[in-house]
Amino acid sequence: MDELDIFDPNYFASLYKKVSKKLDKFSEIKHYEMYCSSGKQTSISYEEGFIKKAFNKDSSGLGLRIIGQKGKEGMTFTSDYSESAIDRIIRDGRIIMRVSTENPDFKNLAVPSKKYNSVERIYDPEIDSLNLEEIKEIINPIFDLKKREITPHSLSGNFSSSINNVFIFNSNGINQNEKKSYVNINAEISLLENNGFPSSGFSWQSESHLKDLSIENVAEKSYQMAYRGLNKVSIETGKYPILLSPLAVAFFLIDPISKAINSEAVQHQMSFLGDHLNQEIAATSFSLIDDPHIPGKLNTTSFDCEGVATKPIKIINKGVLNEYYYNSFTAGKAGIETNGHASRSHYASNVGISNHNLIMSEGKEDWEDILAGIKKGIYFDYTGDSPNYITGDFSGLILTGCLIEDGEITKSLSEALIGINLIDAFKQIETISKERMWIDEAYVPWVKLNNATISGRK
């Protein structure tokens, strides 16, 4: 199959017509869905200022779900669109459906929405036309870090870009397709301390448009993180006020919320927010919106991965939890309509649930003024650890963080641990900055927590 076919909506519409005609011959099949994705990806890995590996890859595939009596489901997939391959996945899907377990919670596949909002700037033709020579020039600012006075001991990373098109059809009349672009750069460096121990730094940026990518900023952030980590100091165990950077807010506060309001986790009693709907879970200054229609952002889309129209929702309003994320199955189980949060990672994957663009409320103070008001505390930037999503308890290493002394960020912390329950953390929010920045799909400020327990290691 040539490239024109794998990105052509007319081709996939005709393919669905062929597949549905075959499926309609079997009376035991009550519902069916065809999800196709096509894409091309370019990736470069680099190390020590040299290109280590590069590749271009085109791919396309089809995932087929067929559902019979009492919710029995068969799912199959193929990257071959020949007649024999289509017949094979239909045959295999019917076999899987017949032997699968009955699912009384299944109500229906997604139905077409009354209105779909158009979205802007989700496809960048400049990314579509990128070649390896151009990418080599783009990433030069990262290679230039080798010219710094303190030369990185190691320097590595990756640049990747992709164009993806999805096509969704089902027996209820869903017929949607969307073409999107994506570009990402990441850098990892290490500097050597005077005692010979390395200090690491990293940064990344992901965008829908190439011109929104700042390689210089990624390079500088990774270098500064490593530089701050030279000559780390220990801290005494105790309770301290915490100033969370936007990166920490995105991964320590916002990401756990987006996972905990997954209705599948809630329905299986696997979420620390499962019993908190319509309850106050955070300070009244904390609000969070999921908006899938912001032009040019990573998770901007007019429909979810079942073809249901997306819409903005208020997840948390003035500290009160208002919404969970639903796909058609979990919504049917709950007896409500889906709110358009079905997701898939691949044409061969099962339907899941995930967020769109997350916008946290802004405050009234400059973040530097918030910092200036802290006599002794912790500037928390990143942890590689995750919370317990069932209990909300978190205990992990502050991978990158610093002391705050007399309103200034000073020495980098060595092996400092933070322990807190996330709902306690939400309620400990004291001040929110008026400045916000994008961290992947989240638009987040600096946030001061009144206090949290920090364990130091001597």
Given for the second form:
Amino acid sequence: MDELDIFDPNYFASLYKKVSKKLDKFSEIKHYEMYCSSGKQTSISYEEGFIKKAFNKDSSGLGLRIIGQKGKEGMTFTSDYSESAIDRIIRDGRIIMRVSTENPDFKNLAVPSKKYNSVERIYDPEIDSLNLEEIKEIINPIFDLKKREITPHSLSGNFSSSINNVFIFNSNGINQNEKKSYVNINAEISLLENNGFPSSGFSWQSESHLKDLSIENVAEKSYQMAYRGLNKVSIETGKYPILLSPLAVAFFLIDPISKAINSEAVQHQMSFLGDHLNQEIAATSFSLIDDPHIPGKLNTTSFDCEGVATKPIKIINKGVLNEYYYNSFTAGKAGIETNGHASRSHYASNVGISNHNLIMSEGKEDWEDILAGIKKGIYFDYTGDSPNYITGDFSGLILTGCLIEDGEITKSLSEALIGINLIDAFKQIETISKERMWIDEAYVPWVKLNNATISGRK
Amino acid sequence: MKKQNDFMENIRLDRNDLNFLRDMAIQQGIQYFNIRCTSGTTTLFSLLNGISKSSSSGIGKGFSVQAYTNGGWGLAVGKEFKKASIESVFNKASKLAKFSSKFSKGNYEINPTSNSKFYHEIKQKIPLLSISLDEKMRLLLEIEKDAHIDPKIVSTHINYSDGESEKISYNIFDQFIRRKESGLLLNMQVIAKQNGKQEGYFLNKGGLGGYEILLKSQKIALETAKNALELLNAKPAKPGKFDIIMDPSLSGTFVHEAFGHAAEADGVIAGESILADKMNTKIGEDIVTIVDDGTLEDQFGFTPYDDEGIKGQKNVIVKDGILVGFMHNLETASKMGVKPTGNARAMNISSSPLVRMTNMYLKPGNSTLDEMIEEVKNGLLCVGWTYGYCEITGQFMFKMAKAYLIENGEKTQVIKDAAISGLTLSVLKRISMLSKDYEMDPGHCGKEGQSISVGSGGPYTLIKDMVIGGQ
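To complete the pair, please output the form predicted together with the partner chain; the form predicted alone was given just before.
Below is the whole assembly, all chains and molecules, this chain first.
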């Protein structure tokens, strides 16, 4: 095992041959799938403005799904590729499969797609070959924050680079592999007010290519967020027009949609968007596309985690909800073809459903012109909260946000909460900016909501 | 039939197999190291409407070496419990630590731990291994049926997981600890629907031990279903300020999220805690006493020995409103010149032990819930938690699962889930009543990407003037 090249496709192809030969001997097994992932990661964490810790890990493992009569399914996993370990997971998988209930909704595992789009810039050899000294050079601009006008009271964060290779095979002939690279930097900073009260700021960036990463930008954004947060104020409870920053659009509007259109949640009546297919759920200016083929973006991929070819889909078109995300199981249950949204976070994880890259529609106005038109309102920059996905009700803290007074962003907010049903929020969209920016895998603009309820301490 | 984890690999390494690392450390100028090895198995069942969504089992094993020298730390991970592999990973960790030390803030010594050898095993009244997978599935299907008490119940989702593991740790001070752990977690979500309106409720049960935990948790379906049905009549919370009574689970979330993280010494040292300059000062009302107790055997955060080999203990953090202690790992205790408190915990061997809570609770008071409700003119009795967090400024948010309006001392209308926010140091001074009743809940806590099991709890707690995120 120590000599094994965990990124070698030939090794996993021959491993699959060996596994399938063993599985084919059991007549009760009707379908099977082997999902392998191999990765390496290097990270450096810093604290108090200095490097504190370095970390290195190589890992590899496989998850095996076996399916018998009437949809009975068992899944096992291991990080050991020895003969005895393979025999063990097959044995355990058969036991688990027998214990599972029948599942009449199971139709078939994924079948090979007719065409796989090739995707560009998902692997950066520069990330693959990064060493610790080079990483230190890359993150130096973070430490320059110590020289700023207001010296940070705390400065911490993490840089990590990783390579991940997945190999997917199944008994229907799926045979796909893809190698991807990732790099991530995050920074958290605090500044002190004159009275000793802290204000915190944070920022991060994740990319597939090293040259797309801007450490200076991450450092500046985290400093500016902390600086803006000095001398926070409370506000009165009431209804206010809201200007959402791209960060808030990504987390408050787009991320909940991507989770609520999970067909499994829809099929089990666990999604607030479940009864809304082909209905108008948002302002007509709001469109959303899922595009897995944009070169160099975080969720760019030519196939999903079952090996099915991905394709761009229009989720929301001019305010109308057009499509849900499917994997092979939920698509089989719905009697349609999967649209390639099967996901897995790890070889030991069960198959789920998730998004690729999300592109929101653009508007016609500069965001600063939208801001200038608000006499009194709220600039909502970030929330760490999620909605109730069953009802769509959102009640959460505006973790970073400011008052808007006479068209300008002024004081930072303390203890301000927003409460609104998300379908109401989608319909309250009044203006969308023409500028957009990438927040992780989402390309999003500034958005003005006509109004929403804000709770405050005043 | 075969039991689910009869192939779990025991870790055969003993102290004598690892003490060569002490010589390597001296040769390489490593001031401190620990090696942590684990071997374990897990079983998961997920049922949607009583039909298997996924069923899985797996085994995992591996080890990591953490090394320290001159202010820098390194962590490297390996798989095979063989001398050559351990040597190789030690060398990697040593190199990583030396790299970090070149750019670190400065040197500090890690204070020695005892050089004893310990063994500890979590007690299982009914061993997980003694129950077949068929029996576990049969009971889960029975539990699921209990949720269907009304035609308005339209959907159920059960997740069950259990696991056993063996862990050993060894460090530069020749301390060797072997632990056997086991536990079980069960959660359930039920959806109710009426006239186009849908509501859901979620409950979580579990603990450390054996199959007896599942047997004790069988009423989860009925309880979850009743709550989901009740929410069909719920109204959204009104926005603004309210006096609130938090139930024990929310009191636990409050002390954990709003206070506990600020009392973790790594954040204090990093300048990321509002409690940094508050030691021995009054930060809350006299009735506020907050404890982190790793010795509570029946709770989810039970920590007989932490991941650096320190014995778990009861640590009083706030006594009668005065801050009297922080939680520590070896590093923070060494830096601050105090004894470690048994709070070094890691999610797995690939993660460094951080300062983490174990079982944190707010000590109960003398009131009854009825007396507390009578005190409230316009407020909310908040029930059940969903999640929460606190930023380093002390501004926190946590979400209740539901509430009841209190009008002139009487509990009235049921209210939907909503967010509660406040500033920790201000809120601790607005706690006015605590009940005699007290409960603990199992949960998971996230920090720096690591999720660990914790217990949290407290009494019913009356707090004046909290901001609620209503519609």
